[in-house]
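Only one chain is shown below, in structure tokens, and it's the form predicted alone.
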Amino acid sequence: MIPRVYFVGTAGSGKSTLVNSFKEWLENNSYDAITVNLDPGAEFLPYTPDVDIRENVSLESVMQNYNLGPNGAQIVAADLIVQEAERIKELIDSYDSDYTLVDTPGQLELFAFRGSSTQLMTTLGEENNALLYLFDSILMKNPESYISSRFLAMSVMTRFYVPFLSIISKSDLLEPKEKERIERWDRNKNEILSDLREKTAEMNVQLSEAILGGSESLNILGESVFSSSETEDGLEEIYSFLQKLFYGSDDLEKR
């Protein structure tokens, strides 16, 4: 079965852009990947999907057919997508490719926290899956949002229990000192608590420390890969992670 790589993250974290950039990187290195769009409300994509849920389930059609606003239609559409799962699987399996890059809905909660998503992933294939979780670099620059973002990622991780890679997207927007600070926080939870104490109320620090302690260690997600679609930073590291996971670190045959 062709490995399925799911790109997941909050709205605006750069999922579609990274799907496009990583596909181009693979092609430029003579590897192959197909793209799957699972966002029924996507108005623009930087790539042309090989498999596109909008052909059968679109946000606009759901709004019209069910007389719903955009938010209600997104929820209904998320459940309708499950009914298309077998068709999507057949389309994916019809390709001879090295990877399947799956672009998930912009609203994280629609994919990560509804039972329909686990059903969908099960139907598409329970084996050879990986989840790339994108952190918006802008939200990782201060300790408060860093902590909340990491715990949101852990809640997603516990929903799916598949190999997981943390990616800080749009890293070209970070200053060198900001990147160094995030790397330091990734390595040691005491570093993030120390910086948090310098700028926030004591009660917030105590709460954050209790949460971190209860989770054993912030490093449960591992250290992040800094990625930029503009500079192509991190794309080789993503490839190496997937190669080790699915192919035992051996490079694929050039196409």
Ligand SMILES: Nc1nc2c(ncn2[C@@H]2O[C@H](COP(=O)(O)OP(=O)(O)OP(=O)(O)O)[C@@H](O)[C@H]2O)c(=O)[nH]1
Given for the second form:
Amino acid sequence: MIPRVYFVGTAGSGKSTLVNSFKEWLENNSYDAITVNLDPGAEFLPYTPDVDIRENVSLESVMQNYNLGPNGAQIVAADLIVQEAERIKELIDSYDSDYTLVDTPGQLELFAFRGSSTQLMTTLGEENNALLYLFDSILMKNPESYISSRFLAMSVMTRFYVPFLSIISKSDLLEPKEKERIERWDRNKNEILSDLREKTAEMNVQLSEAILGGSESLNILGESVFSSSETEDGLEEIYSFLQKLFYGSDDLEKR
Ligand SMILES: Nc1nc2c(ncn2[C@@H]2O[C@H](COP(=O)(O)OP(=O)(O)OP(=O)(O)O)[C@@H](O)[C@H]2O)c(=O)[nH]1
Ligand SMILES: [Mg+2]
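Would you generate the structure of this protein in the form predicted in complex with this ligand, following the form predicted alone above?
Next comes the full complex, and the chain you just saw is listed first.
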């Protein structure tokens, strides 16, 4: 079964751009990949998807047919996509490539917290899946939003039992000092708790400690890869993670 790599993250975290730049990176290194768009509301995509959910379910038509606004329509669309799952699977399976890169909708909570996406993933195939979770670097710069972002990622993880890589996207937008600070926070939760203590009430610090403690003791989120679709930083590390996971080696030789 060809590996399927799901790109998941908050709205605007850079999922679609990374799908495009990672596909290009793979192709420049003699691998091939197909792209799948699962966002029925995508207006612009930086790549031309090989499989595109908008051909079956478009947000525009759901809004019109069900008389809904964009958020309600996203929920209905997510359920309609499940009905198309078998067809999408057939289309994906008709390609022979090294990787299938799957772009997911911007409304993370729709993909992460509704049963429709786990159902969809099950139909597309339960084996050979990986999830790349994009943390928007802008949200990782200050201690409060760093904690909320980690918490959100952990709650997403409770829904998907698949190998997971934490990615801090758009790393070109971080100053070297900001990047070092995030690395320091990632390494040791006491570092972030002491930075947080300077800014917020003790009760919030204690809650954050409990959240981070769970993440640390279970090593849920692992180490983060900093990536940039602008500079291609981190793309080789993403590739190494996937290659080891699916093909048992991280060298650049074709399987
Ligand atoms: N500087 C910089 N900008 C980026 C990078 N990746 C994405 N962007 C920009 O961030 C914005 C959002 O990128 P998208 O790829 O559309 O993000 P997304 O997660 O697919 O967004 P939704 O699907 O709407 O949730 C766009 O303006 C991109 O050009 C990056 O690595 N560096
Ligand atoms: Mg997108």
